[in-house]
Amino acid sequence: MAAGANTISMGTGRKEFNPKKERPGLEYYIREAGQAVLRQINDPEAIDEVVIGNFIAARFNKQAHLGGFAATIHPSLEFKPSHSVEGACGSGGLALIAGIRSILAETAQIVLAVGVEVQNTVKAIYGADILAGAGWFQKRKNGHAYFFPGQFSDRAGAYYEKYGYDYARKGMAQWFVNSIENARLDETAQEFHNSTADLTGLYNKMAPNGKNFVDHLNVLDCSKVSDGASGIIIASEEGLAKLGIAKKDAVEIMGYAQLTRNITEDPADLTELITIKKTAALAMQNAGITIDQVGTVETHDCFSIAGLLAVEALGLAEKGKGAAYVAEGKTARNGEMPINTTGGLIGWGHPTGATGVHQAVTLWQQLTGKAGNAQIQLKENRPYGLSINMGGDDVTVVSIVYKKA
């Protein structure tokens, strides 16, 4: 992978965002992300295929058939294979997997993967109903009005019951603080303009209140409603050469995995993300590495509790010890395992179909030294990056292992 690019993640938190004024639409974000990628290569005509990851534009934007927008990025992409893929919030990861498989199948040498979502088109309560489609909609009538915050509120409540409320909230508070502090280092992040001095104090003032929101989470525990897109090139070695990209400016995909659990069944244990656990383990197995060789992780923190549970699913901490691992600073950018170095979903934003591609862009930037103010230094004995993109409540998961080429 190479030549990654992000648009701004637009929504509440950005100074430019005004919900009362007309904003750019789906077409704009596809074009902006795609063209930002093309500006980094020498020959757009060399691209063999385009894959667009998107969750639910047919409802947020009343637009389907997104493959047809590839030619708006560049005229040379017309009359080339182009299609969209969907797996809820894991749609961006599925776009990457589709591109990787085309390269491995030798049906393409160069694939442009774009992830996109434009969600600030409806009020939050209506958006929650649309996003509920990432779960089994038959449960919608019995679910919380804010369906997915309700789902992960239940996970948080189960974690509190097992391990203690104050203990868990301390870890979740630190997850929020890390997210915002990292987002302040990336000018495309939704929370880039956040200037709150005491982030921990702000978080602790906002105790969960089921009368106003959901029982076990506050709004700071939640990812953003976002408009945005990300793009990246997936290529064979021959494809890189065609594009004039040096190997030092690319990352190699060392292994990947994509697993899906039964959407009609509730998780067996609310305090475990079993699909993430299985998928990340398989991706690392396929890459021939262990978590001890990973230097940085981009994980799907749609809610702070998902971050804590992912830490445990990866084996960074024992079950029930994820909150302590985070509270002790081990996931901070200067910690033992830097996670979500540009803010993740809570800090950078969560344009649902774009998130998996954004994770790949961040890891490409970090591993090739192109992350600017957000750059971290990886240890020589931990040269790998790992991404985890989750669709729904631990239903569809994509995990990919990266290393500087």
Contents of the next structure:
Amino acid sequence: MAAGANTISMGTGRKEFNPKKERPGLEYYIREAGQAVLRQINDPEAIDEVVIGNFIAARFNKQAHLGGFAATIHPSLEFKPSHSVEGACGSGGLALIAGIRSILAETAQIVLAVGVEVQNTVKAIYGADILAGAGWFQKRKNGHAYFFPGQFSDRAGAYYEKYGYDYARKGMAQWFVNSIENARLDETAQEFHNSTADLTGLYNKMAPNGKNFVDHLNVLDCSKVSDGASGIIIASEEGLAKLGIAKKDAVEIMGYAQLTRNITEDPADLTELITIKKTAALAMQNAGITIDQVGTVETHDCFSIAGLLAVEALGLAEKGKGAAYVAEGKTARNGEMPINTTGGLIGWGHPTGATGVHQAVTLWQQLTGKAGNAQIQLKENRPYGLSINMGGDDVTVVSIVYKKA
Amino acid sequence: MNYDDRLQHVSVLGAAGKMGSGILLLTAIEMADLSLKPENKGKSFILNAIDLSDSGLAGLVDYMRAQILKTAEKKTIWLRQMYADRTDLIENSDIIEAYIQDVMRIVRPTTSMEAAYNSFLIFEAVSENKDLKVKILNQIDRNNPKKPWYFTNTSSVPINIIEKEAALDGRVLGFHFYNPPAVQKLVELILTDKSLPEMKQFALGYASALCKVVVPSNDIAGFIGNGHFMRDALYGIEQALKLSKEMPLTQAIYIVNKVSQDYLCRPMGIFQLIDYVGVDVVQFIMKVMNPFMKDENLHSELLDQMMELGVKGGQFSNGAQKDGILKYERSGPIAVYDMENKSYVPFDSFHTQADSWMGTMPDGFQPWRTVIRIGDKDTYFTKWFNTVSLANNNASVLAMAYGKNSDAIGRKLVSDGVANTDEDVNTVMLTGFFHAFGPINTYFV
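Based on the form predicted on its own presented above, generate the structure block for the form predicted in complex with its partner chain.
Let us now look at the entire complex, which starts with that chain.
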């Protein structure tokens, strides 16, 4: 993979965001991200295929059939294969997987993957209806007004019960603090302008309140509502050469996995992200590595509790020890395992269908030294990057292992 | 009759008006919420929206829908619980729409006064005319066998007079909302000697259900809010007239408006506030209050002249400010009315002279919008008014005198027995007029 690019993640938190004013739509974001990728390659015509990851523009924007927008990125993309893929918030990851498969099948040498979502078209209370589409609709009636925060609030509640409220909140608070501090280093991040001095104090002041929101999470535990897009090139070695991209500017996909859980069944254990656990393990197995060779992780922290549970699912900490691992600073950018170094879904933003691609862009930046102010230094014995992109409540998961080419 | 029963049949008089529509909205929502309680399933709730204006009632329906939508969006979590047994309502949007329909189903817009003849509770928000209020309430009471309670929204007429002249015998109290009722937290509660204790209890419960702050005011014309505002407005007008001896009146009005806004840290200057309320309304309230004032004359020649020239202010139905003593653009006032030439003079044409008369704004100035977010306002204002008192310029002198006068008005409301405490006066001005500090303070000693 190479030539990654992100638009700004637009929404509350950005100074220029004004919900009352008209804003660019879906078309703009697809074009912006796509063209930012194209500016980094020497021959747009060499692209064989386009895959667009998107969750639910059909409701947010009343627009389906996003494959048809490929040619708006560049005229040469007309009459080339282009389609969109959907797996809720895992759609971006699925777009990457679709591209990787085309390369492996040798039906393409160069694929442009774009992830996009434009969510600020409706108020949050209606956005919750739309995003609930990532769950089983038969369960919507008994779900929370804010359906997905409700699902992960239940997970947080189960974690509090098992391991203690204060203990868990300490870890979740630190997760939030890391997210914002990392986002401040990336100018495309939604929380880039965040200037709150005492983030922990702010977090601790906002105890979860089920009357206004959900029982076990506050709004700082949640990812952002975002408009944004990300794009990246997936290419074979021949493809890279055609585009004039040096190997040092690319990352190699060492292994990947994509597993899906039965959406109609409740998780067996609310304190475990079992699909993430299985998928990441399989991706690492396919890459022939173990977690102690991974230098940085991009994980799907749609809620802070999902971050803690992912730490446990990856085996970085035992079950129930994830909160302590995070609270001790081990996931901070200078910690044992830097996670979400540009802010993740809570800090950088969560344009749902784009998130999987954004994770790939961040890992590509970090592994090739292009992360600017957000750059971390990887240790020699930990040269790998790992991404986890999740759709729904641990239903569709994509995990990819990257290494500098 | 318990709280819920009392609210089963209610009428709002003057429902299409600025205040009436807000009272209707809040009451409709409270009634709908009661109707959703399991113990009230199957009971009927009726709210008559009575107004003489057909077109006003048509507009009212649009206003209600839009406002109920906003309310429903804010309490969807609760609504999902209330509609849990409705298997046809799944998404938030389904539930919100059902709620709007349920609230609207309670409301019966009508031009016929007879609708109120069956109500247990009647809100009166017709125009601020004592004889009209008395006539309507008396007519309803003679025809309504249920001995209803009357909540009048009058901002100036003493309640005991309405009670006596309409022969309501202890069944009326003053329940004075601030504009707009749906937003403003303050309600002034005015009882007469005869007001039924159970009616007061109900009023407090109702105010609490609406999340209102209740300040008791004694039954003296104008009560606390207008008692302060009218005198404060007259003081502002008087200062402008004094200044007009050394400069054109237009410039003087600009200066007093600016000083009362910026230096006294209020959401708007005094002339803008008069326009906001309406020159006609201010003139009328003074007229209603004046006969009850012993040693003072609540009357302004300037307002009379403005009215004669058709300068009225007030608001458009969408809430935008109409031109009055000042002329407005979206950003705020931009010109002032010149009574001699019968036209508006732009601020731009004289603000250099006016600003130079006022002098340099002292260091540390912060606009109202910023100051209201400050936690420790007392420390801020102690420092700010100390700075102003030391500043050697005309605007600062005017501001200090203005603040001192506002303080005196507040203290007089307590000594005259209109308000029970200093705190009540301050609460009214803080919550009803959005002042950043209460008029009774120590900043201007």
